[in-house]
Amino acid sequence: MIFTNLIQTNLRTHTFGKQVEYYNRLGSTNEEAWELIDENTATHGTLVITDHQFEGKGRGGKSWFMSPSKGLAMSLILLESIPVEKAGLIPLAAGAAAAKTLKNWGSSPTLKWPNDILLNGKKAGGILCESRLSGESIQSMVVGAGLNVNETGNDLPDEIKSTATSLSIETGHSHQRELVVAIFITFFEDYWEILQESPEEIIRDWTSFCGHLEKPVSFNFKGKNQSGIFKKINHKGEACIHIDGNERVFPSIILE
């Protein structure tokens, strides 16, 4: 069980996490967050969290595994309007917040564009952002985050054992999940405020955690396999990749 009072006691935020909607078991925190928005029962910064997410969504239609009572599955509701050109930085801000959170426990996280959180080269978490557009602004957004915290090697399904890990596996001991949540939400609210005035700081911090900067990357684009050198992310959070002597910009691809 996750104790919401422990989350809120450890928060250092102005708005984020002040309203927490906890569910013992839930299909998807992102889907529940949208239901709360549609019902007008959520405020800006509401946190939706569950102890057992059984239909978690990943990017590109993939599923996200969560070990009940050991991992974290949560979604943060953003209801303040934000320009479309800044919206692409929000998943990167969430990734940087997650990386800083994991670093707090002595691990050495890296980020894989646009939404993977790695420990020791293996996936320990991911970010999935969904939004609703009105004109040139995002009117509402749900920021979903999944983090492997206290899973052991035996908890991970056989098909991901070679590519996945957890904070507990990497540090050798378990952690209080409520504290992990509180630190993540606190860092993320800091980035939300930074986004309004100094978005370049988010780009700088995300880049500092990037594990493939100036390195070869491969991906599929419009049905064709591509490869190149990952150079940077631009002011919109898009990937800038050097391919055959030219720098090309990709707003949405999945790196292999």
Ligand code: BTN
Second form
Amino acid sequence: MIFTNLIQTNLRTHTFGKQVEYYNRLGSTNEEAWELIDENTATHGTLVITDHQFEGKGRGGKSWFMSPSKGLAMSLILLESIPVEKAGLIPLAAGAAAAKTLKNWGSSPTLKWPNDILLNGKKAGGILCESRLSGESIQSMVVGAGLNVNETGNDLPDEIKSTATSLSIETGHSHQRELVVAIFITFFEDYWEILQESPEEIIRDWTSFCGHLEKPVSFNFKGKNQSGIFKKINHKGEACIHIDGNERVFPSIILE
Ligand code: BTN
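With the form predicted on its own already on screen, would you show the form predicted together with biotin (BTN)?
Zooming out: every chain and molecule, the one shown earlier first.
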């Protein structure tokens, strides 16, 4: 059970999280968010959250595992139009907000481009942003966040046991999930506001958490395995990677 009133009393936001749609069980909070948008029942900043997500979607068509009553699966609905140029920074802002949230509890998170959230080198969370475009602007966006909070090693399926972790595993005690949600949404709304005026702050914060700056990275691009040195993210949030002495820009790849 997630207590939505506990989320709301801990929020320090103007609009994000003021409307909360809570479900005991749900296939995917991102899917539900799109249904609410299509039914016209969502407002800008609506939070969709469940205690048991059983068909979670990950990046690159993968599935996302959530441990019922231990992890967090939530989606924020953004309905204010935003130019495509700036929208590329939203997934990174969500990653930076998640990293800042976990840091709040004394852990040392790092980010893997674009927004894998790692603790001690293992995955503790991920972000899946989906958007609808009209001309040169994004008209609606769903920002889905999955965070491993109170899982023990036994709660993680065998396939991800060696590569995944949780806040509780890393800090040695459990955490109030509602507080984690409220802090994440508060940081994320800050970034949403910053995005309009000074997006470079988002780039700066994301970079401060990046765990592979100036380090070798490998990835698959258009069916070809590539490797290079990760240099930076540009003003659109794209990855700038040095390959054989040339800087190349990648809008969407999955780093190994
Ligand atoms: C990743 O692959 O790293 C992204 C994982 C994103 C998972 C979250 S959980 C809440 C939201 N609903 C979904 O179906 N997926 C996202």
